[in-house]
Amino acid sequence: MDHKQAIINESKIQQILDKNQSVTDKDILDVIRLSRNMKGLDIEQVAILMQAHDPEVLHELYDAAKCVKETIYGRRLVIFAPMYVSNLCANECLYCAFRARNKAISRRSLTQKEVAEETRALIDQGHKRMLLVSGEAYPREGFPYILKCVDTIYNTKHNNGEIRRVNVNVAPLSLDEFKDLKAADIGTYQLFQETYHWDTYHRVHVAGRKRDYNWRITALDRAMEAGIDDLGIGVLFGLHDWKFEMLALFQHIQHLEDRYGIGPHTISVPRLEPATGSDIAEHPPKPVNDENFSKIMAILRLAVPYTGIILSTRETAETRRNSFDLGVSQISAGSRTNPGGYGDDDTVDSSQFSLGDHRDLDEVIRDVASLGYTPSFCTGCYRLGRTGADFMDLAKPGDIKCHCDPNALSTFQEYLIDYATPETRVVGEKTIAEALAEMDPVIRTRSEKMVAQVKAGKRDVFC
């Protein structure tokens, strides 16, 4: 499959941006107000809204996508941790600090009972959902190790936890190997193409299996055909210009809703970081400033409005709280980026990246409770088999937040029950008390009866 015929037209997206260089304030207003409808935009509405730079203007724009985040999804967000099993990688991948030449950071991969101890450390933070993390080389089983390592994840118990959904972010896969891991019962499969710019992609993938673009964009497609419908997509903004990746990453969705009717239930934003060995990290190529970075999420919300919006722990503590009004729904939190991380406490020179909030899951929850949001642990859609088409039947129409709202609030109360400090149950109890009083009756009788059954001591609660 070429590249540019099938799903990235880089001659028309410059076409886009050189079109939509002048256009008026008058001309992003009018997409910001029909971007309230709920329906999406196009490619060239998206590139109107990137031109916005009047604070006024600014201001309807970030309103706007917390209206839309707000109706589908509700004041919920959700909480999940990565684990990274290994650091082996056998690509060269120049702003990574897993590239295959680096010799500045020590190289592990996890046994099946380390898998088995970080699962744990994870559980007693109060963590359900994870995102499993590798880099692009396993040890010598090969891929049956990312299975047998999920395996554990889902089979190990701790006091009242167990993460009850394991997300998956390894390197692409085959289409045999797409249906061993479906038939692991993992919940999305993540994949970025990093950048999608033709050119500097291969400037900075310079060895390795990842070298191939066309093998890396089209992993989705064949993920779809293993019967993976919950993918997660997203840009390491900072390599190439942010505006080209926005219009490529939308012909990347609309490849996938007109190929296969289904869209990715999540896109992730996350900035280039310091990482261990690479300069490029150090300094990007393309920074994203603060205002453009606040630009892409909302767009983004905007453009595909029934997507999860994930926020990771390379943002500070300050962005990360910015971003919750500007259309972000999922958010990592406790977050180490090292095999074993949630374990050792001297392992930093195994670290992918650099953190930007380094708070732990407590501190995070409190933070985000006394803000107004609820923080969610909820994997009911997965466990319900409402992903795919019967997600996006309900999140377009926001419908979702029918099922949203109560399981954020039983697996918040959950949470202030077994792992909450006092402070933050205080906190806790207020905030679910206050989204109780603010909801649709028939919503508030359901997640009251939910609330109930936790505090009478039933667990993993959920609609």
The other form holds:
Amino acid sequence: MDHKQAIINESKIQQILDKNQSVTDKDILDVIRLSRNMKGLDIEQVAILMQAHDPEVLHELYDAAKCVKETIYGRRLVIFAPMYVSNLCANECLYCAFRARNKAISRRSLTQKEVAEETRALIDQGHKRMLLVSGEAYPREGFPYILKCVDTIYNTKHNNGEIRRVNVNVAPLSLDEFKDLKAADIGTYQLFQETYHWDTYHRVHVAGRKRDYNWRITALDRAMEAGIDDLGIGVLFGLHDWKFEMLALFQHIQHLEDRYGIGPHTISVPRLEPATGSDIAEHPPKPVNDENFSKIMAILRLAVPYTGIILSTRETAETRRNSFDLGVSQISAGSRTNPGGYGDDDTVDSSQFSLGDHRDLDEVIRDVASLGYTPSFCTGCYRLGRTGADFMDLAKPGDIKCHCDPNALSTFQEYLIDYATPETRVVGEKTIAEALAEMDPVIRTRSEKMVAQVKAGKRDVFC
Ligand code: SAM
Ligand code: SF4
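Please could you give me the other form, the form predicted together with S-adenosylmethionine (SAM), since above is the form predicted on its own?
Below is the whole assembly, all chains and molecules, this chain first.
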């Protein structure tokens, strides 16, 4: 089967882009109005929204995204940190500092002892959710190295804390390897296609297994078939025309929904950042400016209202602040992109790319809370088996909020007591009080009870 043709249909994308070149503001406003019903959009409607330019129309678009975000997610923002376990890589992705032929960085894969040290460093900051990241060349033992790392992370207990959910972003696996990953109890398996555009894909992936577009585009199918129904997808924006990428991303989502009845759990929207030894990363071929980036986030929120949108520390603090109202629901904080970055290795010459937001977790939390958002360290759904279709069954009628809101407050309270600076604690306690005051009475009672349990010394309180 030509997988590329089966999942991504480039000529159809081009047709839709051409057809919607000259839509009117009224056409766009009609779609925005419709999107407020939170039922999602079809590919033609996404193409229409991408044509928004007029400031008043853009204002309407952003307002609709804010409204949908607040209705579904309230003012919660899920917090996580990446852990890079290895920067060895056999591929030659021209945009990445880890590419095999790049001599300008030092190489390292963490030993299990070092993985435990990094885990303790993240626990000490207050993290509960981790994203394990690696280049595509594992030490001696091959892929089981990743399984060992997941196991080490889950088994590292430290003071009051532990990492309660490990998500994984590693190269595409075989069906059997995905089964092993599922057995390791991971949360989300995340994989970005980078670019869905066939020619561009081959221009920027010049050597190694990653050159095989079809192996990558079919990876999420293998993951689903292995029983991993919590999947994250994404595009590396800046490699090819963002409008093409958006429609292709949408086709990929549609494929998963049609075939498995479940779309992705999250979408990531990384933009190319400078990386040591990469010209492309320094000068993206198709840069996405801030206005178009805002449109991307808002349109995704309206098109797939129940899918989480992730924004990493690639972006500056200011861009991240603006993104919360546009629909972003998960952010990383205090991140390092070099193996050993949280502990002993503070060199930057082994990092994957440079960061836009260098603030530590406490500062990000204080900022987020002072804007009226509740940082959430919740890991409840995945630990209670609410993933895939079960999650969507709860999410779509809006029932998930009666779990998410109390869990956000109990885990935030835990953070404030165990890890926050006094300054952040003051801001955070006020945010919790305000969030409780605005809650529906039944959910408020449940939340107050859970927060009180945390204050009384209980940990890991969730429903
Ligand atoms: N090596 C695996 C792979 O390529 O799928 C998994 C992890 S890779 C380290 C994580 C992601 O980093 C890639 O999928 C890519 O989107 C992103 N990335 C690589 N270089 C980047 C850059 N210069 N700026 C922003 N993101 C980058
Ligand atoms: Fe290796 Fe992934 Fe970087 Fe490509 S993006 S060079 S596969 S680490």
